[in-house]
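Encoded as structure tokens, the following chain is the form predicted alone, with no partner shown.
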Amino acid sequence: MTSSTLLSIITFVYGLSAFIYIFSWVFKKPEVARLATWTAAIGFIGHAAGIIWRWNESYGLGIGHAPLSNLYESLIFFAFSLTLIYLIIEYKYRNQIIGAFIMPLAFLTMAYASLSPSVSNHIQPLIPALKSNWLIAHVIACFIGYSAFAVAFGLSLMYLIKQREVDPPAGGSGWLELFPGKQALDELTHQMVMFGFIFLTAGIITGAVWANSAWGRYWGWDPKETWSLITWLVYAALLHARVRWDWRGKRSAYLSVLGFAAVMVTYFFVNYLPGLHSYGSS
């Protein structure tokens, strides 16, 4: 057994968590629910255990790293942060129905990882430009950033799906009664974008500097560079809009539904295009 056949079977554990959630909502079953919390959580310690066991691998291999230099990797750690961001929202929040929203995102992510044959799962030695202390810095501050969005994406389809409700039947409205209210949404939507701003700025940060250290420049317009001011500049006028024209509810909601694609761009597509990022698709 290695390592990503552990993280192949977490794929079916989230897989089946993000089941149940759905079950949970849809069925108004909410007790139901604290078997997804339970098996999501089993699954992100196996997911640790995971990442700490290919990370081991690699120095047995001689060309020791951490884990996140390659798609498979920064999958496997988009889906990681995820789900831990989810589970500490779940915590403090206390409502499990949010799981149906982000916890099929990090299915969904494992699940391109580990079945899809475009994505190769060995572990292969850093290219010269990958061999920086700047790496673990770098990645991690930009997927922390990618998974805050990715729960904000979540949160913003509750609310669009919400603001919809006009006037709720008498005691209670269907399978949206488990939702939390607009308002709560709402925030906790502008939580995490502001949340995911702060860490993107510090990856745009953390990558300019090293690649002046690699490159001999901080910014060269790059397609993945590009893109990440595209996405930082959404987020930026987002959280800009709500404090200057107070834009809240639906208007915030399009905006994060709109930086999150943004961010699917610079995260997936600008891999496969011509430049000094490109080795992301390897």
The other form holds:
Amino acid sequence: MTSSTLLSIITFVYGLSAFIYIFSWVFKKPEVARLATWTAAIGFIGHAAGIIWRWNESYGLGIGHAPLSNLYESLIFFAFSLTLIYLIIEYKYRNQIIGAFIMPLAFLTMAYASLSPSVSNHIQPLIPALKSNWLIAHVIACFIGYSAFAVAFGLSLMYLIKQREVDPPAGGSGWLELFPGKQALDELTHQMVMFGFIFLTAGIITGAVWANSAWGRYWGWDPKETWSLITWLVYAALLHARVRWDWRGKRSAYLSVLGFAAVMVTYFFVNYLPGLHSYGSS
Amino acid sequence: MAKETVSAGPLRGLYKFFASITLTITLLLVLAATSVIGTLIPQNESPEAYFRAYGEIFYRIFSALKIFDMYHSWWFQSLLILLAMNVVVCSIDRLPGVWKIVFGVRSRFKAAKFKNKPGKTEFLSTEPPSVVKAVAESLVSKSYGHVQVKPTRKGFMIFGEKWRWSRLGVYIVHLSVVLLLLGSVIGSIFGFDGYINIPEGETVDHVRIRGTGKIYPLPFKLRCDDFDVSFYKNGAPREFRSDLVIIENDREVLKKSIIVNDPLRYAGINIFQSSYGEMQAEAPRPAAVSRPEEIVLSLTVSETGMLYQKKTRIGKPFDLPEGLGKFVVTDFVPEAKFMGQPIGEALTGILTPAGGQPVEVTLPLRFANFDKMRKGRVIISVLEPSAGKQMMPVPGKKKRFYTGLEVTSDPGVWVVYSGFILMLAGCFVTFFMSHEQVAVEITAKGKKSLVSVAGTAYRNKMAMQRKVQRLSDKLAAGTKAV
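Moving on from the form predicted alone, kindly provide the form predicted in complex with its partner chain as a structure.
Below is the whole assembly, all chains and molecules, this chain first.
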């Protein structure tokens, strides 16, 4: 058994957790959600073990480096930070419906990493450009940012679903009965966006400093750089929009969805464009 | 808004325009949307490439709009300048008011301000007001730097306040944005971005500017002693290394091996490992054509001009046409030399003319007319095997490389870096520190006390409600609440 086998098992643990969260939401059985939380938490511990194991394996191959160097490893870390942030939020805000919108994202990310034939799970040695102390800081900052934005995206979806509800049915028999209130969702989204924004900023800055020490320029309008800036600009617009009350709520939620779309382009689709970040694609 | 700064007319209108947050939101989204274009259309390619890819009409339109170098186009730069002006004017507009809140005399707390705050708690304590006051004061001063106690008609009000200055965080972020833009302007005016290829062992005193190709003289000479590239077992590159020497006034002042991520910095100029290549050999390099099984030779008889073909093998003698003698291919040489010059793969053979002494002949695969030089009666050239097309590395032979260096200077980089630090610090303060105030009201109710706790925060009001709840819980626990 290798670390990637363990991580494929975690995929199914997360899938199970996501399923229970959704089940508990749709069938209005909040007591079942406890099971989902425990499943997610156990998966998370295995996930952490898998990452450390993989790190150790790379030393066994004589090419030791932090498991943050290719698409597979970045997906694994993305799902890891996503689950971590989610579990903290659930613990802090005591609401388990949010899990029905976040754990499926963690599951899909892990499934893509483990099952897609286009994602290689081989441990590869570091190419010269990646041999830098900035690698760990840059990748961790970016992916914590991405994960926070993913959580904000889930919350915004919940907000947009919730605000369509014109008249909550009396006796609370609606699907949205267990949803947090609109204002709470809006505030929590804002929290997540701020959290993600500071990490995205840190990710862009560490990337710029790194680029300056590797290639002699801190900014070069390479497609990945540009898309990270586009993402930054969208979230910056969202943060400014909140100063005006009429931009809170619905418009903020749409901007948060737009921002997450930009994250997805920055993360995945940019790899189909030519540029310096090509090692993120295989 | 800014009554004293601008008096009247269009200037005021302009000021109002730039002081608007709607302009900020619009500019940020427009910058985001337009930036997409340059990621879909490759930047700074040759005009021919664009012409081929987009056809004449689109080429003309894109070219007129400077789409092919859009991030440096007048319109994109204008958007950035607008954003900078927006940031500056907004800050000038709002800073004085915030300054007063942060550094001004603390306004006296008013109980009325906290009367209807959401999340306000209330409980009855069995302790008298003076005892509750002591407990509350110590609890509040634990988390709030500034505490005021005010006696009221039937008890006390205790106020706590902290992080007034965090309201300045957003202006730190705005300053950082201005520094980033300023630093990039300084860099583009006073810096340069060049490249140079140096063959191993050679010295240069200039670089070429990227884009224009202009020669830029360096204030020193730069020699590359050695270049090395190493590979992992899977064939991926492991390390590119150049041994560089800086020479000033014919003196070696600095020696350093640079690798990717570890550049050489000297006299404000940075030298980065960027690419490498192999020097073109002076003569064709032997290819890895293996010892052939079958050989086809072309035989031209000089006197008659007749052309013959002959299939043969190494070591198998045959008769030359027209009774001119015998020939045998004796060997295949992968790296033959002629008068000290490498001539690539060749066959060697022994020709015994009719009634003459045997001579050794060399038949290079690459040079069909080579044997003409012998001025014999029959000219032999090799049809099969043909010369290898691929240049293969020859083990044991050291190749000569050149190193490709990126040479830059950017005096604006420190301005940009200070912008980076301020941006992170400012974001942290703005997002995670909020100007908070709490008020604990203690009112005597017989021998007991009615206690209420309320709070307000400049940002993240939900978290503030939880903090108020926690404070209230602690206070209730410490004062024997019923």
